[in-house]
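Only one chain is shown below, in structure tokens, and it's the form predicted alone.
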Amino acid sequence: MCGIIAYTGDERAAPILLEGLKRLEYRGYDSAGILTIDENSEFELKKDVGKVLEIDQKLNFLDLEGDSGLAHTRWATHGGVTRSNAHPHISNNGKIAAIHNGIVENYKELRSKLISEGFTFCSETDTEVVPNLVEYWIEKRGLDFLHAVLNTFQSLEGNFALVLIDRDSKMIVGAKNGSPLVLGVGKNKFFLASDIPAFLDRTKDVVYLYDGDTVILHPERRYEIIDYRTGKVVQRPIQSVSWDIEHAAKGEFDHFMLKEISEQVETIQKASAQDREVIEDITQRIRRARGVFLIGCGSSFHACLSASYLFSKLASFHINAVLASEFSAYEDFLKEDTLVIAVTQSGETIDVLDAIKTAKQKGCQVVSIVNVMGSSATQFADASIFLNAGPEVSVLSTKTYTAQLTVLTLLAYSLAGKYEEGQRELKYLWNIVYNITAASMRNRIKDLADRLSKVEHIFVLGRGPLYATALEAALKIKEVSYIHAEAFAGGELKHGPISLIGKGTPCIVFVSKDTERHIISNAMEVKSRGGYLIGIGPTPLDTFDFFIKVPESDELNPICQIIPIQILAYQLAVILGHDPDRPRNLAKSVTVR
């Protein structure tokens, strides 16, 4: 959800913003601006509807002077995709800027407040409240601009990333409070976004902000970071980030999808070389609580969904895996001594933080499965484990959903006492997973997806934690083709979904060793109805139309199997001409309820 940076430093911003604006479309936006501050101590600001390139094209953003400024990429919230609607936005004096990532909730008060002191509104969003308000402290209490923009910060309900600047000072502040912001630490330069590849190819040195913290960019190439809650100095440590701007490029692919796609061969080794001593704690955290929980949304809660199987057939272990945006309901059941696992990919997911904060009212013990150090989820969390799958730039996860199977299947091994066995299972996977992403497997499922990319209704099957992995293929379908696709559980077609089966109708089965029996009976309620077969497995048999072969293994069949489905899922997008990288309607991460 919408994407800041901002820029303070010894060279022209527009170019820098520019670039910036580009590495954080992959975040979901319908509008995109860029304000700077010319040698004459003036804004300049360009701004409208539209993908960056497109308003580049027409605005010219590179005719923007100065050293300084802000850029924003927005998801349309409060007020509709208008050019008076995108950030950044100005205050009445025209001296405050701003650009804002979240819901300020409280912003129809702080509206009526401001008009009724003679404040006008151009715009229809939250955030022009907050340049307001500042220049209200400034103007009508006296306050400096440092001290306004604090004030207004206390005022403020809900969470944002919030960043401003100053034309008379040319200072920029930035705060953060349950949405994501980072500072970027370079040579007579500074950043502020949303997310590290906007500033990568320009500073590996990034200090992880904390909720409250509030970031103050001098125009003399200094920073300082203060809690606006309290007023009071706080110190973050600058750290390096392992990875460089090549893994949040595409190189020779054509979209970053197929890209982290095809990563998978390395990530999967890389989610599952954890320190042991890492997983042997948190393997000790769940054997000691009573009641574990896992949460996630979207993708990383079928991975909680398909890790509840692995714990109980490996470990003798029962786990709850509850989607976080229903786990309010469940806050009855939670005690001191219980377990909140939280699944992520970017640690700032709103129903998930909100779900953690509800554990942790609660006394619970909180750990984090995320993939970005320094992230809100890890920050809450007792402990954290890191995917180390590097960016995900897709808006889908691909590579982040089998890296989160990964650690959880290695967690499962632990608590079974089989740490070791977990390990070499894991590692044996790079030799599958190489030929499952290889380019003969994807002209294979390139055929497939020219035959299913003229249907209106995809059907998906499963049993155990193959049902799991149904529902995450379904999931892939529909989030990048927009094609209807819908999963079963294998036992549960013939309780009624089985009459929307016709002929010709395509129904993808996933089948293991363990599992084959029954599930072959379900394919053949379809088959004898006319449905087209779509067999995912090691055998392929004479009930299946079509089959890709992915060979058995047993404990690790979720990570191989949803590959196949992930490539199908790619190239339906391309052939219906769609993007697979930024599909319609959906952010990388849900920072808003």
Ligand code: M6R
Contents of the next structure:
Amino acid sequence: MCGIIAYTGDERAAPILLEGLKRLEYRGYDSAGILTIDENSEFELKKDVGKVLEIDQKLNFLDLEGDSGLAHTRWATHGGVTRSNAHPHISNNGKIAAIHNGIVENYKELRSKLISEGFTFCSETDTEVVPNLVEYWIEKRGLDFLHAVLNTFQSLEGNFALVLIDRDSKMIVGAKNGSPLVLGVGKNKFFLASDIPAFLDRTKDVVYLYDGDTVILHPERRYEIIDYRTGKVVQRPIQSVSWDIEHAAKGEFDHFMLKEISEQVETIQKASAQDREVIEDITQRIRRARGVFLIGCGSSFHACLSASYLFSKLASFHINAVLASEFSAYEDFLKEDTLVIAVTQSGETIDVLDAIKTAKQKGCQVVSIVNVMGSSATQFADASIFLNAGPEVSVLSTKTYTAQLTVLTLLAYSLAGKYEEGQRELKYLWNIVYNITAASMRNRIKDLADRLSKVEHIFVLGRGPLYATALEAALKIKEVSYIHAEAFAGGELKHGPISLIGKGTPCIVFVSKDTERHIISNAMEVKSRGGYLIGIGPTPLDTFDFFIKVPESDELNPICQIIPIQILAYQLAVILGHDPDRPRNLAKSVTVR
Ligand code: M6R
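Could I have the structure of this protein in the form predicted together with the ligand, to go alongside the form predicted alone above?
Next comes the full complex, this chain leading.
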């Protein structure tokens, strides 16, 4: 999704904005741009399609002068990937510039209105109406910049994070409505960005913004926040971020994905180190509820599905795992005593936020399980549990997926009245995860990746909670290697998918003590049709052509067994020459429907 960073302060803006753009690259993008105001109060703008580094090599962003500016990485929604559609966008009179993440849903109507007033447009984007509307309010209706911006924000429909800069006053104004925007507060310097890592090397003091919050950065280095919907001043606390820039840097690793896979030794422990009172509070909410939904998208949904098996088995508790994007089908079942647990790494996935809003409108209680502090999901929820996994920069969920499973596992144990046992089990996991993520394991999996890099299809089988693991494994492989991978519940194989198995067809099989008897007979069905079997589990079997040992961990198997496949997916990407951190067409947080 688009990434935003704006800066004003005592230092030159261009190097800070360029660095910020590099740190926002993980969000996924196809073009980028930087605009500054120089000492003559002129805009200086460079933008183009491509990677930040490529554009910088071509245009040299560091030439841009001035101590204030805006920068943007664009992930195309309205209009193709072209230079003219790249942000920042400038108003007709050349005085107002804007950057935007989100969608202005009523832009066609606004654009027609502006055209009838004599405005012209040079892009196909929804964004370009915004600086022009501001110009309209200033030039045609006599407002000052701030009030013109407030009027403009009020007329926009849809989700947005927007930042505008005015050449005359040098004022920067940014607002948030449904898309992420955070304020960084340094000594004589301020930042507005989609995410904290964009400015974390400059300040750790942040203000989490809520929908409606409008930050005004005055050129004399002070800020204020008002709500654009009411015009009233808003007070928000400055909070200090506990992690530092090293957490958002690759360190000794070639890619963030590998770093984040390796970090799971710690992040699983951090996710389990929850405040007992918070877990007890959520446990009580689950017990009191009549009907509980676990909702999420992508990997987060797989964590929900895995947990639904665990809640049933461990705590004899029925819970509905539903894709957030399909949740509207269940609206009629939502009552005031329904509990919705939203699982989302970013806390900004639009499908999840839509589902949360629906649930709130129906009077339901909402709990969010989130990694990003201050994110929209936490703002809408009645209570939240944080994953404490630190920033996940690679587009692929790895450490946050196992952190979600860890928190959900802890909740299931707590619901079963076995909180201490759950904590103990999770502690023992340290050793297992350490061994699975060790270099020796990575080397072993590399041999498998070499073989699989030549295939077109990979199938994955699991049963019970390991069916959810199979879905997650298939997602990991296809997202980053672009090899078609598909998961089936073991028992479903004979109902159709077995027709796909031929000589040498690779099939990954997740095995656990619980499911062994049945899944092995499914594996035999594959083997007898010439399939190449890759077993993951506690015991090697003769039927396996390749085996990855993961010690039996009972209820915690889903947390451990996915890790070898995360490594496999990473290695496939590297062998095939793909960037594991930025797979094609994908964005870290999906803020469009
Ligand atoms: O931020 P969220 O957890 O809500 O994101 C949900 C999905 O977009 C995300 O899990 C996606 O499937 C990842 N690419 C998985 O690697």
